[in-house]
Each structure stands twice: as C-alpha cells, then as structure tokens.
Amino acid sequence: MAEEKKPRREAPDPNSAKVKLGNIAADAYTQAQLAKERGEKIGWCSSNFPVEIPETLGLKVCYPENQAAAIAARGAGQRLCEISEADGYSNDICAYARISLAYAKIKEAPEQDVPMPDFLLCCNNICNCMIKWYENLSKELDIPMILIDIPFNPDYEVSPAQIAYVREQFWAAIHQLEELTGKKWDDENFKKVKERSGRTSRAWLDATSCACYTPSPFNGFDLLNHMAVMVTARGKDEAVDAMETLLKEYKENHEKGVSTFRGEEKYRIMFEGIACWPWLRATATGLKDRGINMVTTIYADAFGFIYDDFDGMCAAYSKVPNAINLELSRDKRIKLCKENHVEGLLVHTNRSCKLWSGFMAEMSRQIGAACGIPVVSFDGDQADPRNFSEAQYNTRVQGLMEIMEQKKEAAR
C-alpha cells in the first residue's frame, strides 16, 4: 500500500505580520550576541523594566522571562527547574526564576541560548520575587544589578509623589548605565524611541481590540506568541512595521469574514493569567475542539505603553497589572469582557505567580458577577510542566462550555 503523502505546506508570506514578528524576536538574541562579540556590554532585563532606557542608550538586552518561556515551550522547563532545585532553590518559587538561575549556572540550552550578561536591569512592578531572583543572578555571576522600585499603588490614579519617586530612579538608572557602558543619553533619541513605542503600542492595542467583532478575526493564542515583541522591541522601527501589519491583517480578516481561529467560533472567553507554555498545544486544543475562542486576555494588553513625556512614562510603568489594586485590575478586565462580548472566564491559577493568582479568586468572582458570565479555574504553571493536569484542565473547560451552552439555550 502506497504511503499517503502529506500535503505540502505553503511557504509563509515574508511580508506577513507573523513572519515579521517572528524575525524580530529571533533577531533580538542575534543582535545581543553580536554586540557581545564586539566587546559591548550587554544586559539581562526584567519584562516591565522601561525598555525605552536601554533602547535610547543603544544597549542590547535579553529578557530572561522570554527565554524561560521559550525553553519551557520547547520542552526543557522541567530539566532546568530540577537543576536549580538540586542547588537548593525551592520548587515553590517562580519557574521562570528557576530556569534562569539554572541557565546562569550551565550557560547553555539548545532550546534558547542567550549571551551572558554584564549587568542586570530589574524592576519590581511585576513581582517582588523578581528582586531576589536578580539579586541571586548578580551574586552568582558577580555583575552589577540596577533596581527600580515601583511601589504597589492602592489608589486608582498614579499620584504626583509616586511619579516623582519613580522619575528619580529612572534617572539614577540612566546615569548608572552611562557609567557602566560608556553610552550617553540623548533627549532627541528618547523622543524617537517614545514615538516608535507609542505607534507600536497603539497598533497592538487596536489589533487586540479587533476581538470586538464576531467572529473574532484572530485566535487569542496568537496574541500570546506575538506579545514577545511588545515586551522586548516596542521602541524599534521593525516593531512599528510588524504591529501595523498585524492590525491591517486583522481588519482585512474581519472584512472578509475569516479568522486565524480554526473552526466555528461557538463560544468566546477571556483567558486569565500567563500561558501554560509547556502545555500550550494541550490548552489551545482543549478550547479549539469545543469551538471556544479565547478572544482576550489582560496579559496581552499589559504591554501597550502610550504616554506623552518622561513623566508620562513613569506613570505608565506604575500602572502595569501587578502594580495596581484589585478594583482597578477588576475594572480593566470587566471592560475587556464587555467590549469583546465574552461569554465565560477561564482562570489559570498559576503556581509560579503567587501575587497574580493570590487575589484572582475574589477578582474573578467580581468579574463574573458584573458581566453575568461563568468562571472556572484550573491549576497550572507558566513553565514547570509538573504542575499541570490535562485531565483536570479538560474537565474544567468542558464544565465551562456546558454552562455557556445552557445560557445560550435559555436566551433563545
């Protein structure tokens, strides 16, 4: 019996947003490696550190959180976590941290190599675990660490006092980097970076808001993949071009009535939390097979930074998801659910992210009540595959689908 030939997959369009975004993510590591080989000092940078600072100074940086997500998605999360655990790091701390600390020890991973850093840029507006993670990297690698402290904001707005506090730290970090690297800050260059970052962010936010259409012109899991560019490169010309291309494609999809979501979009949900990178296929398939499209997530929108000046930048970095109170966090999610016609909320209780998951039970209860939608949660982890059960996930998703279907039937 002749072997059945698989259909040939067409080569991707090099001018598509998907290819452009993929190239930017890959090029970031290449450029950092080349800078290292030229003898330039390069850094490792936390995801919510103001990327405009190294970009304006012309410094190459890599993002350990992105590297850890890539390593986990390519199947090596457990291997690197176990290296850190053998060194005494608890299984209870963030898996991104355990992977990064292991990489700092072994200095290579075929799943995603990055050049070793000469300095560290840390900002605690995403979590305070970040400080201990980077302090340990600094000690193990014997390199300087620059820390920006952005306090948790209990109010709805960012106060002038907090902006002043953050502004002084931003300038202190700039001066420390000038001294460390010999690079000089240039106000005109900052304006260009700010404008590019604003254009990239507006295109990204407009693209994600296309989920308001029914059917959505995209599969929400696309956002999780494209988000890496928003984390690492939103101040670059290439990112402006790629995100504006993405927006154009989503608008065209809507006009043609097509979507990157494969299959019929029967239900629309919001996904809460970081992706389970080791189980991305299982979590995506569990939704797709039931006709459930994840149309929005606060995690994707978190990296759209729009501001007018330096103080505006300080305020923007003081309003990222893990640095704001429950009420503002809740209201941002309610807005997304209502604008995007969400019918259910799927919450990832992420073992790695205690801060995020800690107040999620109460927040998701309030979101469900305000939007009149069912809420279910599942246990998982952003990078450690041992903390996820596919059977539990599918049971919870099935339950969510049945409640959404009952509500549809009742409304008919």
The other form holds:
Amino acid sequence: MAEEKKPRREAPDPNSAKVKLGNIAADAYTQAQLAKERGEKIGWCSSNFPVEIPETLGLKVCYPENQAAAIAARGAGQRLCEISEADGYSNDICAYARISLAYAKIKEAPEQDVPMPDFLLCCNNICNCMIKWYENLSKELDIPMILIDIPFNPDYEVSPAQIAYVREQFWAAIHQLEELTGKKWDDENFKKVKERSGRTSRAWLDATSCACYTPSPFNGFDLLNHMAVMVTARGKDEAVDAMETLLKEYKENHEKGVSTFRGEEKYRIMFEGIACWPWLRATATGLKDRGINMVTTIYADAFGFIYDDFDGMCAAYSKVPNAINLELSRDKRIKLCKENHVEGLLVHTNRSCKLWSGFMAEMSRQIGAACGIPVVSFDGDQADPRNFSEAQYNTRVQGLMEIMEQKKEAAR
Amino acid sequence: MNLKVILDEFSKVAQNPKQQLDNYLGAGKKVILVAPVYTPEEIVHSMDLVPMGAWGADMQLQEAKTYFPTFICSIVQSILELGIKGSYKGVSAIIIPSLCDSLKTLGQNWKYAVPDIPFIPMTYPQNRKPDFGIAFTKAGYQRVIDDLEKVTGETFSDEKLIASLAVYNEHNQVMRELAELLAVHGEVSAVQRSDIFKSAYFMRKEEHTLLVKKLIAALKENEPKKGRIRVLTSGILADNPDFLSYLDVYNMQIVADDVAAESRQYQQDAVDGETGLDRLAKKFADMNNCSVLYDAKKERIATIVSKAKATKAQAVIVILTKFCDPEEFDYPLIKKACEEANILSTLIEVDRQMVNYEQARTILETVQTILSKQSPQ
Ligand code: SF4
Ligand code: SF4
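For comparison with the form predicted alone, please write out the form predicted in complex with its partner chain.
Expanding to the full complex; the earlier chain stays at the top.
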C-alpha cells in the first residue's frame, strides 16, 4: 500500500510495526507471483470478500483496489484512468475500477504490477459498482467470476434471511473454488484462520482505540496505510505479529508521551472517507501544518472481524461500512468521535464512491449534532487526481480549524 | 376509436401523473410509489392499492442538493426533490429497491428528507437464480408485505396475488405484442411511443391493458408507414419529449428498445411456482438482460445485438443517464459488440436537469446522414 513520502532518515527498524506491515502488503504480490510461476491458479479479489475463503483454501490472491491505490499514490492514476476512458468508460466511474480495467488491458504498470488472474472473487458488500467492474474483467479476460452478494442492509440488525443467504453463498463459492483449483476446504484450517483473524482484529481495534489518549500516540494517516493488511491479510501469522507490534508501539508511545504525529496536536478530528491517494501528501500536510491530528476514521471500527462461528462470520461481512444503513453507520461514527474526543469532522466527498458519498451529507449533519462538533467537507477522489483541488481543501480545512478554535476559546 | 384518439389518451396520462394521482386519491384509493428499476408492483396491486411509478421528473434540482452530491443520477435526485417539494403528498408509502448504489442511498436520505411518506425497502439478491437466492427474494417480498400491511391497514392474501399476477402477465404480453407492432408501424412517433410505455406507470395495469389492446386493434387496421430509419434505443430512461422529437425530426423509428423503463419491464412473466409469492420470486430469478442484474457472461450485450439484427435496426442509440454506473460499465461492451456486428452505435448522454438537447440533435443528425446513404431494409 502507498506510503506517505517522507525525506529519508535513518534505516527503519526491521522489527517495527511499520516495516512489518509494509512487508506483508508487498509480500502478497510476491506470493501471488510465485504461485503463478509454480503453475497454481491465482485470483483477483475484491477488498471485502471474505479472506477466510482463499486463506483457508491456501489460494493466493491480489487485491485490485490495493493495486489501484498504489498506482494512484505513485502518480499514475490519471494515466490509467485515461486508458479506460479511451475505451468508452465514463470518467464518472469509480477510479479504482477504471485503473483496474486499464491494467487488465495493458497488463503492466511499473507503479504496481500484479500477476494476471485465473479467477475473480467478487463481493459487493461495499458497492454494486464492484459487480459491474468484475463482470467486465471476467468478460474481457475470459475467466470465471465468483460473486458473493451481500446486500446493503436497510435495517439496523442483520436478518436471519440475510445470514442464510450469505451462508449458502459462502459454501457455493467454496465448492466452486475447490472445483476450479483442486484445493480442499479444511475445517481445522478454517479454525486457525478464524483465530488469527480474530487476534489481528483485536490488536487493530485496541491499537486504533489508543487514540482516546491526548495526545494521540499516532497520526491517523498511519491507519490509512495499515488498513490494507487488515483487509487482505488478517488471517496470516505475520499479520497477527505485526498488528500486535503496532499495539505495543502505540501503548509505549502513550507511556512515553510521544506520537507518530509530528508537531503539537492542537486539534483532533475524524476523517471520513477513503484517502485521496494521489494527494496524500497535500492532504496530510494541510492538517499537520495546522496542528490537526486525524485521530480516527471508520476504518478503526470496520475491521473488527471477531466472530465465533460460520454464521458469525456471515454477519460480520454484512456489517462492513458500505453495507449498513444510515443509523448504524452514524452510531458507529458517533461512538468513535466520543471515545476519541474528536473536535471536528472532515468529510471527503469522494467522486469515485457513490454509495459512500450518497448519504454522507445527512449522516454527517447528524453526527455533528450528536457530538456538538463542526463538520466540513471537501471534494476529492481516491485515485483520479483531476477531481481534487488543493486550494479548496486548504480553505475548508482552515475553516474547520477556525471553528474548532472558536469553540476552544469559548470553553476557556 | 381511431388511432390518434387512443394515442392522445396515453399522452394525457403520461404527461399528467399528478392528475392521475389526484384522481386515484379522490376515488378513495391508497397509492404506493414504486421506484425503479424493478419493484414488486404485483404485491401492491393485490392488496387493492394503486402502484404508481416514481422515476423522477425533468426539473432543476434544489432541495435534493442538501442530501446528494452532484454525481448521483438525476433520476434518484429528482425523486427526492419531488418528495421534498410535496408532489407526492397523499401517497401512503414509497418502495425503493436496492438494485444500484444510488438507489441504496435514496432510501436512506428519504427517511429524513420526506419523513411523512414511509420508506419501504425491497432488498433483492444478485445471486437470484439458485434456490437460496429465490428464498431471499421471497423474504424481501415478505418484508414489503409486512410493511405495507402496517402502513395501509390492508391485508395480503396469496390468492389475490395470484389474480394480480394474471393481470400483470397479460399486461406484459400486450406490451410485448405492441412493441413488435411498433417496429412495423412507423406512423407512431417516438414521443407517442414513449407516452404509451410511460403511462403504464400511472394507471392500474388492467386499465392500461385495455387501452393497449385498443391501440393494437387500431394499429392493425392502419396502413403502416414505412421507410423510416430503424433504430434500437438502449438505456434506463428515454422520455424527454424534446429529445424524442429529434428522433422524429431525423425520421427515425424505434423498432425495438432495451430501455429499463420500457421493454425491460415486460420480458418475464410470473408463471412457475406453487404459491403466488413463489411465482413472483421465480419471475425475478428468471429476469435477465438488464444492467442492474448480475450477468457475468454479459448476455445482455449479445441480446442487444441479436435484437438489433432481428428487428433490422440500422443503429443502436445508447441513451445514457449521466452518473448511472450500471449503464456506464456496459456501454464500452455494447459499443464493441456493435462494431463487431457491423451495426452503427452512438452514445447520447441525458440528464433530467437538461434543457438543451442540441448535442443530442447533432449526434442524431450525423446518424441520419450516415444511414440515409444506406437503403432502408
Ligand atoms: S471506492 Fe466505492 S465505488 Fe469504488 S470500489 Fe470502493 S466502494 Fe466501490
Ligand atoms: S439511472 Fe442508473 S444509477 Fe440511477 S437509479 Fe437507475 S440504475 Fe441507478
């Protein structure tokens, strides 16, 4: 996953969480490449597809969303988007999809190569756009696609009908994959994956909740980088180790009164939405220079994949951020804001993501009211650099800061 | 009745949905709004409620902007706008299916933007064909039934649903027959054709069926006007009269459509299954050829091409609703498939906020210039 570019200092400690987490993300591509070279079938997989399935089966997969983020962060988002647009794809389509479809066509990008897939694993719990994107990959690459459909849940609780529907699809997907790849499902193996996933999740939740301390022992931009591991590698031993290291470091930071946030933490905000990868530095600097630390995001809550059994896993996958209704989405955020003493909400209105941005205005109004904090939004895009204006961003962030300052003044 | 009188009847309804709503409410009927793309209207009908289509309207958006960012399609935005502005006053509820990302967000905004009209979600499965998918569709229908009973005080009975399915199956059948006839009868303009389809959303289906039957009879007696340029339209919605009138200006006849608000609605009947609800769920399972329905093999694309060939369409006109993801993903494949089949295809972007169709006019003019050089088949 992309890293915020910083001037080189001393060589990083190989036992640090940052290095360990970075290695896991990079290792996923290498592992898939090696498997491909061994003649194994490898897949492309959407980010919130149940990783337990490929992991238990011992299948190597790559994540086009991570690849697109990396490509965008390394400056090639527009180049790849334009390749898809030349084929007739509208520039209103999610930029991750445009980048991925372009890559499927040209099959190389020095910014982040991935081996070409033999099958596709799609799960639409984050958006239906994903279905359309994977259908086209399937058609263009002429390879099978397996869809686990996890519908957007209009209710607060997941219904038994939905659990049953999702459970059946999990098994159907497992059987299809067994047939396709010759690998076999093993309950014992699943148990281990489940336990590792639970441990990684617990460490992540505990690490991110260290933001409750003032100052926060970390800069929230760290979370945007580390979440890739949570999404894709939760079930691996290395992930357990790396996340537990992260938790240890954050605790130590707190005890020592230090933070990965450079400078004085004057204001604490929640950041809403996916990072603007092409503008990561600009967005981070715009906050840092004003002493604003983004202490939490919904990702802090989103990856708590802790469950007891198969049905619990089905329910967990039905509760990812874009699959839940306004009220549950709102309440999760209010909890994060309150627990982490958030003073303002900065909303990324992400041009790429209709579902994420479609009811954000109303939801953030409600969060602002419930927490008594100002809400400011800016226009951006997670991967298409053309949909972001640094000037607008800075004006909005400045505005947010001024309101937070006035509130502080009034409280003094 | 002569052809013109019947066609005017459709236009009157299509152009005045508010009047229809008031008529039904005035007659003591309870009205339920049904949003795109597929809504279990049959259930609503069977409970003696009037389903009325809510596909938005051509208008400038103001109030909806407080809820939606600009990049959500204008169909969804204008449905909310009409709701906020009170155009739907008096209806008992709105059913919104979850078939695209924008529709998912419409329901969430609706609850707060239009609190006096209850929102009833219809959650469809995308893996709709296996038994577990059908079971999930049924659970979704049951949820709609429960909510409708709560909101309206009416009760559901499967027997009545079976009777309603027969009404809808017959309507499907006459609409399919009509679409075929319209491929022959060039004397019906594009605007008139659209009004026939559009009016179906604002009338009880048995009334609409009767009128369509009259139209079919009148058409059969009429001398078909021949020699127009034969086109197939594709998209979610194509009902703007200014836009459609350019099809007539450039002598184009819609010989078939793959429009979600038109023929896509009438592809599948509800026939198989023990109970009425089983049949309705099976109907959804059997539905295909639509951008909002999972289609890994992209059969919809091949179907458009074969439909164009079967109706001897000389061009495929893709009328793309701006910001519609499902259609935007299919478009490059349609374009490619048409190229391979040697059929001219063209893209026209539309938006319910549009007032100027000059660009569409230019595109249609170009199509006409190219095609008028070919002799009509
Ligand atoms: S950014 Fe939004 S639309 Fe794009 S893949 Fe992610 S969830 Fe889907
Ligand atoms: S036009 Fe497209 S985006 Fe809009 S509601 Fe219909 S399917 Fe969804």
